[in-house]
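Only one chain comes next, encoded as structure tokens, the form predicted alone.
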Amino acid sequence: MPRSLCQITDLTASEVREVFDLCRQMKAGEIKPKPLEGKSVACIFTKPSLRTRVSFEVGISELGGQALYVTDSEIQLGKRESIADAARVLSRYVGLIMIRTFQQSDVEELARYASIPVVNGLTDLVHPCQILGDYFTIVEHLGQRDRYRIAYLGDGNNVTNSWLNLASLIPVDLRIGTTGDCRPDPQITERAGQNPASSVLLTDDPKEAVADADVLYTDVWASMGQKHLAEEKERKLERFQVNSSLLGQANPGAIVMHCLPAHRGREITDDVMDGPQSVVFDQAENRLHIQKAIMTFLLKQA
């Protein structure tokens, strides 16, 4: 059965480090593998995308392959035909599947029946490629350390869940600042707490979350599919806005991260996002490199 990446926890800690090493080498131009030469990749999108689509399509091209953009109206996954049948058919045509969709169960079922690797480009539950690229960005800017103090501020969403998944594998001091009814997935939180090398704090005090933090991280308060909750989330989460006052509570050399797209003036202010401590656009660039590394790693395992 081929290896897939439905969640970060599909990897072991040593495999996560192998992916990071591949990413570093690719970004530095030290290796130029073409594992997709002569192959195509089905890129299924049931959610709109900028970074995921462009970074995957460019990455697939640089790995020697061809990206096929497949929309929800064309595939109607699980409606026009079963997910299992779609997985079996696509496996006869392409060398890899990337999917960005709503339900995590759709990704897992696709991976279960496909005879080729499947990569989760985002679901409502998790965003594994984003966080692997973000951790790589942290190492680039802060240097290799045993553990980073990462303060996540805002809604407990798929990004938060993926930070927790990473903390369940490798040492992370993760502080999540959010309200009681915006917390991340409880099972994923519990699993992260079982890693003795990591520390996980959930707090409704933003200052407690960012105290001496190495990284301040935020995301939109209302994710895709939740825009009808935008005003309610803004009322609940406005205390967790990443601004210069809150940044001043962190380490002087702390970096600021946002997975984009940003609602400037809501979860993050312009002066911080465009300031000298922001690495937001380095994060965006590294999506390309980490996804190339992930695809190369999975194809090597096939």
Given for the second form:
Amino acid sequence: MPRSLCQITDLTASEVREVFDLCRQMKAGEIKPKPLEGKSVACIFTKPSLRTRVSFEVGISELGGQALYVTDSEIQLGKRESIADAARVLSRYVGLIMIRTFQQSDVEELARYASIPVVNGLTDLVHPCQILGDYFTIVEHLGQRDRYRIAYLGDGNNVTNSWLNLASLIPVDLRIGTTGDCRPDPQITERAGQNPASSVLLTDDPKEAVADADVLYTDVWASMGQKHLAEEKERKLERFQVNSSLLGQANPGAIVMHCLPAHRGREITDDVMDGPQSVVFDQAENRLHIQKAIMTFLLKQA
Ligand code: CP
Ligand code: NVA
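Condition change, the form predicted alone to the form predicted in complex with norvaline:
Complete assembly follows, chain above in first position.
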């Protein structure tokens, strides 16, 4: 059975550390693996993308392979033919599939029937490559520690769920400032709470969320596919805006993170995003390195 990354919990804690180690070695230029030499990778997109598309295409090329950009309007996954048949066909042509789409179950079905690794490039439920890259960025900036206090402010979405997934594997002190029906997935939250090495707090008080935080993290209030909810989410979440006043309540050396794209002036202000504590573009860069490490790790297991 090939290994896939449908969500972070498809890996064990020691495999997550192995991926970080590979990422560090690749970024430092200590190793230059070419596991995709002579192979192609299908990159399927049902939603728009800048970072995921470009960082995967560049990463695939640096690993010796060729990226094929495939839009869902072309293949119509699950409509023109079953997801299982599409998985079987793609497995005859390419060495790996990367997919960004709406339903997590579609990614899992693709992985179940493919005989090659499948990597989730974002669904409504999770965004695993983003959070693996972001944790790597935190270690780069704050140095190796047993646990970081991460304050996530805003909508409890795919990015929040992936933070919770990581917390269920490795020690994370996660404080989520959000409210009502913007809370993250309850099952994923419960699973994270079962890791005795992690701590998970959900609060509707933004100041409680950021107290003593090492990292302030935010994301758009209305994710892709939810733009019709934008005004409603803005009303509910405006108290959680990452601005200089909220940043002042965190640890003095705290870093500010956003997976991007950002809606400046809504979930984050310009002065904070462009300020000295912001590491948002390092995060964007590390998507490239972490995805190369993820693909190399999965292909090694196949
Ligand atoms: N952060 C991220 O996944 O960006 P894109 O939506 O541009 O790929
Ligand atoms: N939560 C955002 C992340 C974008 C990278 C979305 O799903 O639109």
